[in-house]
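In the block that follows, a single chain appears as structure tokens, in the form predicted on its own.
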Amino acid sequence: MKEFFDVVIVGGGMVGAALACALGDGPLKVAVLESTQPETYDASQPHDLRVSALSIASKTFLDSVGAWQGITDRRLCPFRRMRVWEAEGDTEFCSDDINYPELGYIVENRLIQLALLERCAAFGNIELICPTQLNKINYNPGQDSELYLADGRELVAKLLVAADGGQSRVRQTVGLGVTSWDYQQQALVIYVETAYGQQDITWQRFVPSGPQAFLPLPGHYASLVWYNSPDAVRRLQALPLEQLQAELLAAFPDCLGEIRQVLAVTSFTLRRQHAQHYVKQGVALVGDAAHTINPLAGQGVNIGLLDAAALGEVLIAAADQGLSIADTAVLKKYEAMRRHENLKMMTVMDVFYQLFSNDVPPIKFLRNLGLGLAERVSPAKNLLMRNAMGLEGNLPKLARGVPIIQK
């Protein structure tokens, strides 16, 4: 028999999970399908080795849909600082300067995920299918879409959401294009325990082979990100852990201190990708199936977050208002809310790629330059970490803490 739906999200992830929150105790009818139930967690637990820097707009979304409770209930690592330099320019952001307690927090993926799914549970109109598989999906435009399960299942949705990673099977279904283009780089991630407790800054350092990063975990732990050229990091990734931590020691600053030991190693591709439109007739992408973001910033899952907030604002006044949330007309007002914001970001982040990925001298000197300025200039340091908090530009009201439902 089949099952309808208003809307249909394709990918339980950190943005399709949040999306489906966004909806939580709203008008429409709402399935989310996942193809993996992630582990529950255990306090004992190594941390995993895919984690995210929240921004405070992130912080404020998460909490506006009731899931961020179940973030602070396990673990995550708030960050006060920020320290970005290279040779002979160097600038430290602090939320002190702002009357702000923290940047952003340090939190595992999973952990991101597991909360939005618990609280997806508590809503009447969600109903998560999970784990399963999707067999086919049948879209035309101006009809519902209608999509077959392993078990049997058929579901027909008004809206088709496509929140299932940058290789978005919904996207290439309908016929969403995208720009895309490979970095000369990768990144290496690196899990250690270090001698230093639990650390409250998050540094990179721009080295001529590409940037250091640090991000900290609670205790004793970090997850550092090496970028490198492929051959450079196939070399790393190919060694015994504890020469990989002499090569750690020797080529990351000083400051990052006695690494105890090596404990997992991971890399991935970086890689530039846009979609040319978020929507058409019955279909909606956010986060990656939209867009994916060179990851210096770590602004990668706060924009898709931000996505999912835009899109659940438009989709809920479309009901109140009487609308057909299938409408391209209703469709385009989320891609109007979201798609310069990324663009923007996205060149942002690729003119820093850029000028920090070179040794041109003129450009050295530029960029040594902007960050003694950075450091001198506190109005201009000051809206550069507003920026980096994710609180300025179009925010989507439930990322202000506005709610999109009247209770």
Ligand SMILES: Cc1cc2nc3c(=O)[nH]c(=O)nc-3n(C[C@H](O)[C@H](O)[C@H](O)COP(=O)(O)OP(=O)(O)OC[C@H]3O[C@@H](n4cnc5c(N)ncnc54)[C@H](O)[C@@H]3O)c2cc1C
Second form
Amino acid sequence: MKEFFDVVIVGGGMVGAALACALGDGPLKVAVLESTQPETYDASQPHDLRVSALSIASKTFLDSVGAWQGITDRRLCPFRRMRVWEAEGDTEFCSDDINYPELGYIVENRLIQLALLERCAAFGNIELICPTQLNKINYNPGQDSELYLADGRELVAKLLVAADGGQSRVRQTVGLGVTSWDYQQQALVIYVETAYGQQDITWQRFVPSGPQAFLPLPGHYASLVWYNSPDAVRRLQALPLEQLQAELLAAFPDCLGEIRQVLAVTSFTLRRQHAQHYVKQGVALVGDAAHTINPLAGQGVNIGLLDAAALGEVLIAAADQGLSIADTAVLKKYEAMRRHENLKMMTVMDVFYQLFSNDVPPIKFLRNLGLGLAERVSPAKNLLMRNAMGLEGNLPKLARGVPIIQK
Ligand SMILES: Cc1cc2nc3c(=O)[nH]c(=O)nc-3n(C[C@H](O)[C@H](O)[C@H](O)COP(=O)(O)OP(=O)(O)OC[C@H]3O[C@@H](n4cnc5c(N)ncnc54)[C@H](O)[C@@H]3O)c2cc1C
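Let's compare: the form predicted on its own is above, so bring in the form predicted in complex with this ligand.
So here's everything in the complex, that chain up top.
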């Protein structure tokens, strides 16, 4: 028997689940399909390897849809300061300078997802189908989409949303193309126990082989990210953990303090990918399905959450006005809100990447000049900080704390 929905979101990761929450208690009937049930939280668990630096805009959005509490009830590490430096210059940003209590929050990806899925389950108009396996999608422009699940269920959707990550099957099935290339570096993510207690600073140091980053976690723990050539990452990841600890102590700056133990390690290929269009009749892409970006400044999920907030806003407005949510003209409003903004962010990350992974003297000079200016000129510094916090640009309503559903 066919089951009819206004919106079917494929992928209940951070972005797909956030979109569902944005539509929670609204006029649309929504299904979220997620293939993997995330492990439930227990305070005694070690931290996950996948963590994100959430911006203030992301926090506001998560709060607006009632999911922030689910994160604070579990665990997170707020940070107030951010330091960026290289051999010949450095600058430190502090939230006090712009009268904010925090610059952002380091949170495990799974806990963001758990808080959002828990919230989804509380809305009467949302059905969370998890775990599930999607066997087949029938997409024909101008008609409702049909989705066939492994357990025999058949879903019919006016709007199909791809929130299924960088390798998006939905995006490929509906024929939305991407432009993409791999960066020449990979990221080694290392979970460590530190001698220092919980810190309120994130830092990033630039050395010729690539950036090194420190993200504090609750307690005596941290997540380190070591960007390097694919060969170097392969070599480091293959080392016994004690040897990796010795390499870290030799390569990372003294301010890291003693690393008591390396607890776990993983690596990621870094790929820039951008969909040429985010929408077509009856389909929209959000999050990594639409764009993957250099994680250098930790903006991937932050811009994905803004996609979710923007698409939610456009769909609710269309439903309120009696317009079809599958119409390209309606969906284009979402694309107009987000594609250019995301392209700008991707371009800024690429300029950073080129600037900081380069030892050519004029480029070194430019980057030192930039850091020096950022250090000395308060308005420039504050603007940079506000950008990193997601407070600049055209923010969707939910990321400004403005409701989209009238109760
Ligand atoms: C090293 C590294 C560090 C990063 N650090 C940061 C950071 O500090 N801050 C930041 O903002 N971003 C960061 N990012 C980026 C961030 O992790 C991604 O942008 C984010 O995970 C994208 O979320 P998403 O929900 O769009 O996609 P995903 O996280 O990929 O989620 C997709 C979901 O869809 C599900 N799925 C897939 N296919 C199907 C299917 N057929 N049926 C049902 N379900 C399906 C998957 O199980 C998954 O849950 C980092 C990335 C890397 C690689």
